[in-house]
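Given as C-alpha cells, the chain that follows is alone and in the form predicted alone.
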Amino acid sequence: MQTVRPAAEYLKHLEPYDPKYLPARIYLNANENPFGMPDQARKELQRMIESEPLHRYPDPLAKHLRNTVAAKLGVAAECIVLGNGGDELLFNLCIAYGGPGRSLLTTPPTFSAYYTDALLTRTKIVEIPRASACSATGQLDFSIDEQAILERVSVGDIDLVILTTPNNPTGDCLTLDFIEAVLAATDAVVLIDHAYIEFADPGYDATSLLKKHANLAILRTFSKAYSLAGMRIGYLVAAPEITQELCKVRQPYSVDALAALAALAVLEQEDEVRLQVNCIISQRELLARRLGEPGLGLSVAPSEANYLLFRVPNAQAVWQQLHESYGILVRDLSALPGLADCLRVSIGTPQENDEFIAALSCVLNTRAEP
C-alpha cells in the first residue's frame, strides 16, 4: 500500500512535546541540577550495577525503592507508585481519573504535559489562569485566583485537580492552608505536583496533608534536586484506594532497574544533595538580585524552585542571541498565554550563573545602541 490510514482525529490539533533541545556550551534550560550526581553515589551506583542481573527483568514495582521511599517520607509502602519519571504518573493519573465525559482543573501558565495527557485521554480541561501583572517593585505576579479554584471545585463535577507548587515555569508556591481548603471542598483527587519542593521553603510540603485527606496525591522525581534527569525516575504518594487505581494502568516494567538503583544510591547521600540544593537556593537569590538591578532592570518572578521566569523585551531575540552568540541556553517561554516576553532561566553552577548575566548585559546593551 502507497497509503497509510490516519491517526486518530484528536491527535490532529495536536503538537509533540517540544522543549526547544539544541546543542550549547551552557545548557541553564531545563531545570536541572548542574552539579550532577554526587560522586560517592555515582561509585556506589558503579559497584550495586556490577551484581545486578541486567538479562532478568527487573522487579515490576521496584519494592526496594519503594520501602526507601516510604520509610523516607513516613508511609506505608502501598502508598508510593514509582515511574518512569514524573511524566509517566502524570499520563497514568489522566487514565485512571480522567477520560470522556470528565474534567481536570488546572492553573495555567503551568507545566504544558498537563494539557497534553488530557487531550490524549480526553479529559475536558477547565482552567482557572493566574494573575500576569508586575508591582511597583518590578517582581512579576503570577499568583492564582484561590476563591475562584475553590468555587469552582465545590460545583462537584471536577474529577482531577492538578496544583503545581513550586509552579514551573512561575516559580511560585501555595499555601498548605489552601490545599486543604481544595481538600476539604472536592472529593476529587488534588495531585500537588511537587517536583521542585526540595528547592522551597520546607513550610510549603504538603506531605503532612495526607494523613487527613484521602484525596489527595502529591508528584514528587529525582530528575531535580537528585540530578537524576537522565534515568527518568519519579514516584507519586497516596492514599492506597488511589495507588491501586494507579497500579492497574501502569505499563509493565516502567522503572528499569538502572533507575531504581540510582536512585537507592542517591537517597544514601542526602547529606551531599542537601548541600547541593542549598548552592542553587544562594544563587537563585543572588541571580535574582541581579537581573533586577540597575543595568538590567528586569522584572522577576519570585521563586522558591531552582530557576527563574523573568520578563525582557523581545524576548525571542534575546534568547536566540544568547544562544548563537555565547553558547547559552536558556528556556523561552515568550509565545505561550501570560507569558509575553517571558524567558525562563535554570540557576545554574556560581560560574554559569556568571556568564549568563554577563552575556545578557552585552546582549541587552548592544540592542539598546542606537
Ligand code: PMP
Second form
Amino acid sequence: MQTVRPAAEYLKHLEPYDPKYLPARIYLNANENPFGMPDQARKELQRMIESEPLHRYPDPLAKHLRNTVAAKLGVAAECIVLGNGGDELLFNLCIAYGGPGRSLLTTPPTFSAYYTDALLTRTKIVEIPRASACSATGQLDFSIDEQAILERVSVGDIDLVILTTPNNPTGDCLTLDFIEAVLAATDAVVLIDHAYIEFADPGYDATSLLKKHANLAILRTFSKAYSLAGMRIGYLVAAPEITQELCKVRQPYSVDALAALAALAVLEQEDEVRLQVNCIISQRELLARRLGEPGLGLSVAPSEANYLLFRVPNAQAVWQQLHESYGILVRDLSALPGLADCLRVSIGTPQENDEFIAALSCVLNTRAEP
Ligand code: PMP
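Form predicted in complex with the ligand structure, per the form predicted alone context:
Whole complex next, starting from this chain.
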C-alpha cells in the first residue's frame, strides 16, 4: 500500500505535545527538583531493585505504595489510585467524567494538558479566564474570578471542574473557603490539582476537605518536590465512588515496578525532601526579589510553587538568547492567550539561579545598548 487512511477527524488540529525540550546546560524549564533524588533514597532504590522480580508483571494497583501513601495521608487505601504520572490520571479523569456531551470547567491560563485531554475525550471546555493585570508595584495579578466560577458551576451542566493550586504557570493558590464554596455549589467532580502543593503554605492544602466532600478529588505527583519526574508516578485521592471509576479506565500496568519502588524510597526520606523544598522556597523568594529589583525591574507573579512567571519585553528573543548564548533553558509562554511577553523560570540550585540572573541581566543590558 502506498497510502494510509487519515487518522480520526478530531486529531486534525491537534499538535503533538512539544515542551521545546532542547539540549541545555541549565534546565529551568520543567519545574523539576534541581537537587535530584536524596542520596539515601537512591541507595535504597538500588538495594530494592536487586531483589525485585522484573520478569513478572507488577501488582496492578501497586498495593505496597498505595498503602504507604494512604497511611501518610490518613485515608483508606481505596481512596488512592496511582498512575503513570499525574498526566495519566488527568487523562483517565477526562475519560471517566468527560466525554461527548459532557463539560469540563477550567480557569486559563493554566496547565495545557487539560485542553489536550478534553480534546482527545471530546469533552466540551468551559473557560472562566483569570485576570491579567499588573499592579503599580510591578506584581502580576492572575487571580481567578471566584464569583463567575461559582455562578457557572451552579447552572448544573458542568461534569468536571479542574482547579490548579498552585496554578501552573501563574503560581497562585486558591483559598480553602473558595474551594469549599465550589464543592458545595455542584455535584460535579472537582479536581484540585496539587502537583506543586509541597512548595505552598500548608494552609492551602485541601486534603482535609476530603472528609466532608464526596465530589472532591486531589491530584499529587512524585515529579516535583519528590524529584522523580523521570520515573512517571503520581496519585489521585478521592472517595471510593470516584477512584472505582478511575480503576475501570486505567491501563492495568501503567505503574511499573521501578517507579513504585522509587516512590517508596523517596517517601522514606521525607526529612531530606523537606530540606530540599525549604531551600527551593527561600530561593524562590530571593529570585522574585532580584527579578523585581531596580536593574532588572521586571513584573513578577507572586508564587507558591517552584517557579516564577515574569514579564519581559520581547520575551521570545530573550528566551532564545538565554538558551543560545548561555545554555539556560526557561519556558517561553509568550504566545499563549493572557501571557503576552511572559516567561516561566523554574527555581534551580542557588548556583543555577545566580547564573540565570547574571545571564538575564546581560541579555537585557546588551539589548538596551544602542
Ligand atoms: N499538574 C500540573 C499543574 C503540572 O504542571 C504537571 C506537570 N507539568 C502535572 C499535573 C503532571 O505531572 P506528572 O505527569 O509529571 O506527574
